[in-house]
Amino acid sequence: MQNISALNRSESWRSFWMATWLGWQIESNWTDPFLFAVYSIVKPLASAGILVVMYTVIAKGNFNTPIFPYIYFGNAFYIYVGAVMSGISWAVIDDREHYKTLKYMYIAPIHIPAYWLGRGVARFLTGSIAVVITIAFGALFLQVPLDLAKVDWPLFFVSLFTGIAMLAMMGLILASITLLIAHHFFLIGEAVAGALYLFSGAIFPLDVLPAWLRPVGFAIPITYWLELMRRSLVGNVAQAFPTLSHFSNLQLVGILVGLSVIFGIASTFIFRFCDYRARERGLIDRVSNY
């Protein structure tokens, strides 16, 4: 039994690292390195610029209120949500519809969930570039309060990696569901990320939502993750809003870890169900041909 367990772990790690290398090659080889670098810089700056213009119009150019860093950091770290979830779920569409290799993945000696998670690492890396550029631009040119000497680094890294693991589990759930749907739902990752954008407190406190919609936000682990990321970087500025101010940092970490474990368990059962249904219905090698 120990030999079988060790063999399964070895297969999972091999699948993960192989998929990580493959995902990075796919994400970065569509153009020359210079254009890829320009694209990686311009895209997050354009997104941040749109947010700044909207805020300028609404707040009449007042960047000294706590709401601006609240919005700016929330928007910056939300880049990970779309990147990680979409990267993992898109791997199914990419392999099945574009390269037509998903059926070969299933008969190869690899662990499919680990392979999908590895494919999502490339999007995590490109997303990290976008997050760093966005935050640096805000600190240098928009007076976003960020003092590296005052950052709570232990809280930052614990929250960051716990949140990424949580997003990976959500991406695995979407990838499993993608096994059962057709090609025209290829934007399922972006669609879910866009929907959660309104309910996670990314750009405004949950108190702005109608009372009957707020429970949705409190049930989403992304809400607590974004709050922790803000607190680790800007401390009391992030706690100036009453929504989650009654929770301590340790309580928020506990909630985030608990919800991440729940999503991890759910992803395992959902994958098994969707994988079984896809095999039974012959969907592993079925393409939409459009």
Contents of the next structure:
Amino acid sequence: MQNISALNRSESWRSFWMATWLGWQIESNWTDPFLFAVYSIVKPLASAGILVVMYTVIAKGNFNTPIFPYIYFGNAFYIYVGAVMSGISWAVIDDREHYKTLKYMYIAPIHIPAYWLGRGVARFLTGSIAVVITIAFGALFLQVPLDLAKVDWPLFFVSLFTGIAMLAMMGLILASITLLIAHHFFLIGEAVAGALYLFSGAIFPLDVLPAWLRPVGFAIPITYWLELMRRSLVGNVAQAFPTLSHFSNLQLVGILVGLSVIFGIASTFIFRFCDYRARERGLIDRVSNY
Amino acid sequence: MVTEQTTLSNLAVEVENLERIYKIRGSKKEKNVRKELVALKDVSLQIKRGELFGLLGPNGAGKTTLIKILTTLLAPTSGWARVAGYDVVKEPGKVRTQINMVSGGESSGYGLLTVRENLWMFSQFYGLPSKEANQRIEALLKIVGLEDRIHTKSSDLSTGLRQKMNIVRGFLTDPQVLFLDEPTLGLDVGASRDVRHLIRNWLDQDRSRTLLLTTHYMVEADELCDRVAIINQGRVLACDTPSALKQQLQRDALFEISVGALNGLAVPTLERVPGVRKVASEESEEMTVLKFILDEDAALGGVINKLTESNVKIVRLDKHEPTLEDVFVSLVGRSMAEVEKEGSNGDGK
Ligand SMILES: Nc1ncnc2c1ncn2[C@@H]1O[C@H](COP(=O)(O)OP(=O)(O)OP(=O)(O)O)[C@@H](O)[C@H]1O
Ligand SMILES: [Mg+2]
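For comparison with the form predicted on its own, please write out the form predicted in complex with the partner chain.
Next comes the full complex, this chain leading.
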């Protein structure tokens, strides 16, 4: 028994690390480093810029309300949602349609979910760069209030870690579903990330939503995670909105951990189900004819 | 190391009453019409450890489907299969530690990685020590004549060279059972010979290794395989050593007659000539080749009479030793080329 679990562990590890290596090779495979810089720096700044312009128009240039840092941090950390979720689920499409290696990965003695998680690491790293750049830019040039001495670092790292784990579990769920769906849904990662953008309080508090839509926001762990990220960085500002203000930090962490565990367990079952269906229907080496 | 399985069973592959049905959705107009396609029907096979086993059959026979089931990529509709002692449905994880697979005729691989990186990465997924993996990569690339391309990005390789790289990937992890689906499809004569050479070498080095390959090249199956299963429309029609399969036809007289045009003479008419067992015809632009299986040489006279009666011009006449091609004709009633032609017409491709 002990032998087998040791074997499984090393199987998961090597799946994860080699997938990380592969993911990094793919992610950094830019023939032109200049394009890479544009992609990873200018893109997040551009999207933050659009948001700032919109805000300026609406708030008539008043940057001193709490809503501005609320939006700015929400948007910055939301970069992780797209990066991690679609980074992981994209591996399925990439391997199946582009490299035609999904079946060879599948028959290898690897742990598929660990492999997919590894494939997401590179996108997580480039995403982190984008997040840091966005926040630094905001603090330096846009008067986003950020005092590094006042940051609640333990809360920051606990929340960041839990949040990334939660996003990874959501990525696994998407990857599993991707096994079953056809190529033309290849943007599923981006699509889900885009849809959740409106419901997770990223750029406006849930209070703005009609009452009957708010439960959607409360069911999504991203909502609590973004709130925690804001509170850990700029404490008081983020509590200016009623939606989540009656929760203490600890309560929010509790909810986030709880929901992450639920998503983690769900991802295991969803993977098993999708894996079973994909083999039943012969979808693992299917290539769409485009 | 002697595993539990090697002592329990000397069978590398066991297949029992295997069936696979594909559900096909109709075209847009008839969306609700669900057709079923039986890709494998009641297939039973046993492959011993150490064997080089060939699946021989025309396009659409079900060869790839069988390989997919045995490599845990596809679930059977009914029946069961074991590979290296493990059930492919209940214990896919254990099966995967024992096998590897390569399909020919497709160019898979991470184009942005070099040949070495591609192969090394797969060896790492199988848990091979890195140094040993690199040595094996070099040795295997040398056998298939790809050693000077080791640092080439695999996207810069031609299709055939990429296929060689993939074949090396199959051997690299030293599986107990290796599945090769049409390994020489699309390779030139020299490359095919390299691959066949690699296959034989690998098996000779360790008699516990087993290899299952599919092909629709008769000669390849004949020369290479210890045993061959002839498969058509999802059924195994015969399974034996190539020589035993041919032996059954030894008493028959096999003739190949090349004629100009058939002038409306139908093949069934020829089959009604006394002493004629089977006739297969292969048409090319200028000529038609008729393959006869006769009960005895003496029946040839009747055939020639019939042909001259219908003003069919005989260009060439050969008597020959039985080949697997003749075995196929005697089992199916048509040559493999004919079956493939019908199949592609029927599909409307
Ligand atoms: N995913 C699928 N969905 C529906 N039908 C399928 C699918 N895969 C294969 N088939 C059908 O099942 C039959 C057997 O196919 P299979 O690929 O196993 O044949 P094969 O012997 O490998 O042929 P080939 O020599 O062309 O590779 C064919 O009629 C094929 O059209
Ligand atoms: Mg095939």
